[in-house]
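Encoded as structure tokens, the following chain is the form predicted alone, with no partner shown.
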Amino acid sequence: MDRLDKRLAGTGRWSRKEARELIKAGRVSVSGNVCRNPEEKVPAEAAVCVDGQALDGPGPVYLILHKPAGLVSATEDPREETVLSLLPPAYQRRGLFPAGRLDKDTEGLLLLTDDGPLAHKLLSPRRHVDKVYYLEVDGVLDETDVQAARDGMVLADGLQCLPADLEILSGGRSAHITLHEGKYHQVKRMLAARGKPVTYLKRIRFGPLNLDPDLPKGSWRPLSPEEIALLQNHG
């Protein structure tokens, strides 16, 4: 048994405070009966709908994570914490999953989504996504580190990387990156291959979506209605 306003708002749809006006409003039914008190215990089998749509009801589900170091980009992991570790467990039951990946010691924006036919569209080589990364190097970058970024780097294992931006900051010694794919450690590799290893990198934009910055590390919240219809029809 769970108050239903806790029900609610362990899906992460709705803040504890807007679970309550829902159910105050009417607007929430627990098998079949409207409720209106946000402290009524529900069981954990009962049905509950939110304007007649069931609150555990079919995918897809959007979520934009800001992904902190120390967590892979997995479903699960026999020896590592999860990103998906960081969701509700209403949310850990739906089959989310990370739609690419960040190592583990990378931090930013991930989307976690249980939409697969969307997530292979956006990880399809053939798309060639947008991917956006704010990183910092032991040393200093300059103007060929541009233009080798530019040129489409080969890396000493024969990878030849697609034509890339690189924008680098006051000092020189952080920059903006703008991938086209998404290899292995990419950003990593080409820096690396330059002699100024990366210190620290965080994703800032996938495709259409940009990392909120209000949104804390470690925090999570779903898409807006306006952001998936920006993914759907992106490429």
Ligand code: URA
Contents of the next structure:
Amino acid sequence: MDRLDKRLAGTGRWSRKEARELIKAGRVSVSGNVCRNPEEKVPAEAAVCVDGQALDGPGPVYLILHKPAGLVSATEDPREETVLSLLPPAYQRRGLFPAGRLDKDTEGLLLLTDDGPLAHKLLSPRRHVDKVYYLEVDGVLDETDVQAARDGMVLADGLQCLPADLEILSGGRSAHITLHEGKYHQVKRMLAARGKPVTYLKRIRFGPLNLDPDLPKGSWRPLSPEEIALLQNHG
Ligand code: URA
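Form predicted alone already given; the form predicted in complex with ligand URA follows:
So here's everything in the complex, that chain up top.
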């Protein structure tokens, strides 16, 4: 049996102090009953929930991260700080990795997990998991760019892209683009091929997951059971 605050802090997601605050605020339940006593002794098999979500067990973990610019999407790098540096130590030790990559200067939705088979499935080129980006360009986008994206662009090195949906936002200096594949630097290379280089890029959707507008840059949250099911059933 462990104290309730210790059980929460042991996940690495909260400090002991934060765990005590959550418990006192009535946000933690043990086997379905709200428990406001941080010192309550909890059997290992008791179902502990925070805000109605079960604490991580030994099974896979799925996190949605709002990646800021300046970090690389890797688990380790000899020179650069990685996105894992944003996670608490328990998650860093757990072997989580980013499912897919965003460039160092790209912001937005990154899925972090230790579920290798699911990540493999989502990233498989055959699945065509949709990714939606918000972008800003140096230049003004017009209907010829929309049509070129729709036709499937050929990049400067001859690479043929699948058709993509470009939706110009007001003013023509920003847009949403939906890709059905994920080639290296793809958005930047597509817009460069149109002579309108990308000046800002942010991923706002990955398959069935949307970047929450209220998830601050640099923050993360666990996926809900519904979101995990959506991912598992995707594609
Ligand atoms: N396309 C890019 O050019 N960069 C990213 O980070 C993602 C998609």
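Positions refer to the first chain, counted from 1. Here, rigid core means the biggest group of C-alpha atoms that superpose within 1.5 Å across both forms. Please read these numbers as outputs of a predicted model, since none were measured by experiment.
**Student:** Core-aligned, is the CA shift for residue 24 between the two forms 2 angstroms or more?
**Tutor:** Shift at residue 24: 2 Å or more after core fit.
**Student:** Verify the C-alpha shift of residue 50 between the two forms: is it 2 Å or more after superposing the core?
**Tutor:** Indeed, residue 50 is displaced by 2 Å or more.
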